[in-house]
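Starting off, we have a lone chain in the form predicted alone, written out as structure tokens.
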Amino acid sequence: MALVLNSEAQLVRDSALEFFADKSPVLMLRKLRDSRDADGFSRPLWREMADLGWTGFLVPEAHGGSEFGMVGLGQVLEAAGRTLAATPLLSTALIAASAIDLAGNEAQKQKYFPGLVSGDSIFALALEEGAHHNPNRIATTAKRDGDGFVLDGAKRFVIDGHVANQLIVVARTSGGQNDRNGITLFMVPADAAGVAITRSAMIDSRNAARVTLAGVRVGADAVLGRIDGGADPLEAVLDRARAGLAAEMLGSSSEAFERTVQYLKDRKQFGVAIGSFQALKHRAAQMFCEVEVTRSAVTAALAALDENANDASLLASLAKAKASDTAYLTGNEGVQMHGGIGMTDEHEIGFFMKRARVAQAMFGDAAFHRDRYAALTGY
């Protein structure tokens, strides 16, 4: 498994870095927050991303995508992480594209992929129900009603939920609340009768929502994959989501580290740059090492997912755990080493710490993935 990028992936990386630095700096996130923007992201910017082909990186060529893969999309997500760009890349270009590709039938692919690739449709995974990530703890029910189903339940922390056209709802069609068997995935229009969506205020100023399903009726064609067999494709989708989010966190950590090092060079005390102080050198060196180790873990996970390697799930958990620890470190150290100004809202370094806190919890924190890694290896 190569831990370096090929020429095509490097080209995507360079283009994405330039795109986000030019068109979506951290200042844009601040403006979206301060103006209380109804969408929480720029739709024109999202359309530009679709025009660049990024929305189709995980979509088969037969359905208008490029099948460029996780390594390519990972470069885009890392670049987005550097500027904390608020986009539906994770919810739509990665999670929804993966779910439809891995679990959908041909009719569903023909129905949903065109809007996804063009950027006209936004999707959201309605999974979480508790305070902590647990993909098998599903209390939302889907009961048979004639040829279709009736869904009842509540979801929280639905990324891009309030701007989504379609919800991918994880519901229980059989079994107990914590059983792996009996989980089914459903495609539910966000405007369907009985669906109530409330936007959540997140500390990182990014999109999330609470979704309530009260007697929501869907047809049999809404089932994504097999009835009672949704756990396997869901796990595969979540592995991609974890690796993709780890790539974004790598970008945020790298940017926080580089900004901090620059501040250490610029800020002077007693007539010298504070970066010359040995204690601060050691702390900066630790951040550098952790960022580079994280880069190796993320690259390995993305490549393993593209290759359908046997250890892809292990590497996805490894990448997410390591990225969570590194984002925590660089976020904290960035604020602390900037001193008093780092604690103010006027300085951008605090935005990276806030994003780290939310991203750490998404799709399982470091503790969750260390435990999962151990379980997958037989411990």
Given for the second form:
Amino acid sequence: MALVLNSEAQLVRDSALEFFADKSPVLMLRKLRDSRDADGFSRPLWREMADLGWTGFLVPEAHGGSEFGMVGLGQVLEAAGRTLAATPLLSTALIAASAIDLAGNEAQKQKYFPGLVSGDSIFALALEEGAHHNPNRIATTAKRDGDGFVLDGAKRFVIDGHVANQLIVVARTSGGQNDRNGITLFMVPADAAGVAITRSAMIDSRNAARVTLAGVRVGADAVLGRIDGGADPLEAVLDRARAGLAAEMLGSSSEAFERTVQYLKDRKQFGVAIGSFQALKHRAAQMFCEVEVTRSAVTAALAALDENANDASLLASLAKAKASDTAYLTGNEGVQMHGGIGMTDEHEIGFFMKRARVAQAMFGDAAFHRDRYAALTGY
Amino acid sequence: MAALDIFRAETRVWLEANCPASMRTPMPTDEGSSGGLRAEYKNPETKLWLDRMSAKGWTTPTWPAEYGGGGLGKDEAMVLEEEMRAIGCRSPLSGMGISMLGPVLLEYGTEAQRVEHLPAIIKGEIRWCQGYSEPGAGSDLAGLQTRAVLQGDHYLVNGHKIWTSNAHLSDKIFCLVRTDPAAKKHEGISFLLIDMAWEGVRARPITLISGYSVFCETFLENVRVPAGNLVGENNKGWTIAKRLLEHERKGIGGIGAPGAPTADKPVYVIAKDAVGEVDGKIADPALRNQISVQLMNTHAFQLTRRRAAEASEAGQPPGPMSAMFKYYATELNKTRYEAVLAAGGDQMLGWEGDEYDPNHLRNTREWLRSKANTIEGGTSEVQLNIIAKRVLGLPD
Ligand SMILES: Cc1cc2nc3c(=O)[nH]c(=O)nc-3n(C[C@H](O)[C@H](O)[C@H](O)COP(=O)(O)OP(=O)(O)OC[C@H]3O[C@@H](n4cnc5c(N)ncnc54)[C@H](O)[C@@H]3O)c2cc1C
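Let's see the other form, the form predicted together with the partner chain, since the form predicted alone is already up.
Next comes the full complex, this chain leading.
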């Protein structure tokens, strides 16, 4: 497992950093928010990302992708995190591409990959039902109905839910509410009869939605993977999502940290730069260490996922836990060290703290992943 | 076969034939080999292993062969390390000679100094200690007061060093002394090599909170030090002093690395034994969480160490990452022993006696020892100062 980027990944990283700095600075998110943009992201920009090949990084070459992998996509997500860019990279290029690739059959791949790679289709994973991430706790039901199924249930925190063309719904086909067995994944068109989607307005001004399914009929061809056997591919998809999100969070944390250090040099009080105060210096130095250590965990997780390494799940949990703790630290310290200006909406540092808080909770917070790390290690 | 593969094959054969069986087991803390005239070898194979390795120069694999070092390139040294790790070889020699003074003599010493000191360090014949700190000069090391006055062909040295690790077991001491009291404090310091057996040198052991006596007060009273024992230039010792500290901190930054001596069992096993388990989980969720935080931070830090090593192999400059190693490794090591103590409960609170498992007693003493990690070699606060200044560029 390499922890240092090869030249190809470095190239992707450099061009992604340039792309987001240039075309999607934090100001872009502010504009989307203030104009109450219906999509919550820029479709023309999404098209450009597709043209750069980023939507196809996890898609097999036979289906128009590049199979460039998680390390590559992680570089793009990290760069997007630096400017808090609102994009469907996570929901579509990462989660949907992985779900279809890992669980889908040939017909499904042929059906969904072209639109995914071209940027025409947006996908959303409809998983969560409670206030905390819990991928096994599924009450949404899918009952047999002739050849097909009927789905009923309520989902929340569905990333990009209201702009998606396709939902990937996690439903229960058998078993009790907390059983790993009996979970099945379904491809459900967002405009299917009985699907109701309402956008959630979250603190990070990014896309999320509630989805209710009331007597939604789908055919047998909607089943993604094995009936009752959805938990395993779902876990593999979630591990990629955790590592990818951790990469995004690493980007946001690095940016918030660097901006804060710059502010410590610029802002003067008592006739000197506030960065000369040791109380702030030490906390800045500690943040530096945490960002560096987080970078190592994130890079290791991305690489392990590409290699299907035995410890990929362990590393994904490590990366998400560290990224969550570090995002919490850099977000909160960022606001505190900016003083009053940090509390204003006009200043951008608060955007980082708000995004951090949502990303922390997404796909398992630090406590969730510490518990999982312990379980995977055997204690 | 490529040259490196041949080297690997030969090294493997040699290690297999020459590394004694007991030297392939984890090292108990009291069997470390630091060499020196006063060394006592509890296990005779420790000495045998030292002699065999030093004959090949492999106690210092990358030092030049002309002084008795291994003369290996970086790649070969890495192979040697890998092959030693593969069969669990103990390090044959440790100490301030090989980790701190030697590299500095290679960089700043005269040819005569290298010829005199390096072979003895490599063979483990002479043990060195470090005379930096004084009662009035710790973090503010450059405030040191030990005086050295040049009198013809020798310096006359008077002063009081403290916290001198293992001075009572060492043969020689490298000392920072003030040679120009009128100059600015960083500009009047020199670096001298002194023999502990010379008249006027006296070391008095100090008992630590762990009950062990690993450091001393060292008194220097009218000690006559030949002028040839000055390393570098007169009054220019501070540069050398700082370089040596970099080597020291790099060494301490390796603490808690895989293979370093640890508790006898994984900490979560200690916890399960002590509080029981429910569905395979440690029964106490707060303790379980504490252990996860510790193990996960350790894991992420080990990956950071590896990332730095890979970056340096790839020819990238060490970058700002290395600045954090001393700080992070030592803070982490303290949390490691805190977790062990938390897991063990009152079994880990024993001082001595048959009532307690010897492994537990050792853990407890190591817990006390670990508190020094964030003080010795420059405190954590000083490391944070360095990161803030040198890496982040924050103003004084
Ligand atoms: C086990 C052990 C072995 C040692 N071995 C050796 C040895 O072999 N040779 C040798 O020369 N020395 C040795 N030392 C000494 C060690 O280097 C010093 O203890 C250390 O540099 C701190 O100095 P001090 O003890 O005077 O503490 P002080 O400098 O008095 O520090 C006290 C507290 O003040 C803080 N502080 C001081 N200055 C600042 C600052 N500028 N900003 C913020 N906080 C600050 C410190 O971080 C610390 O918390 C050893 C120490 C220990 C514990």
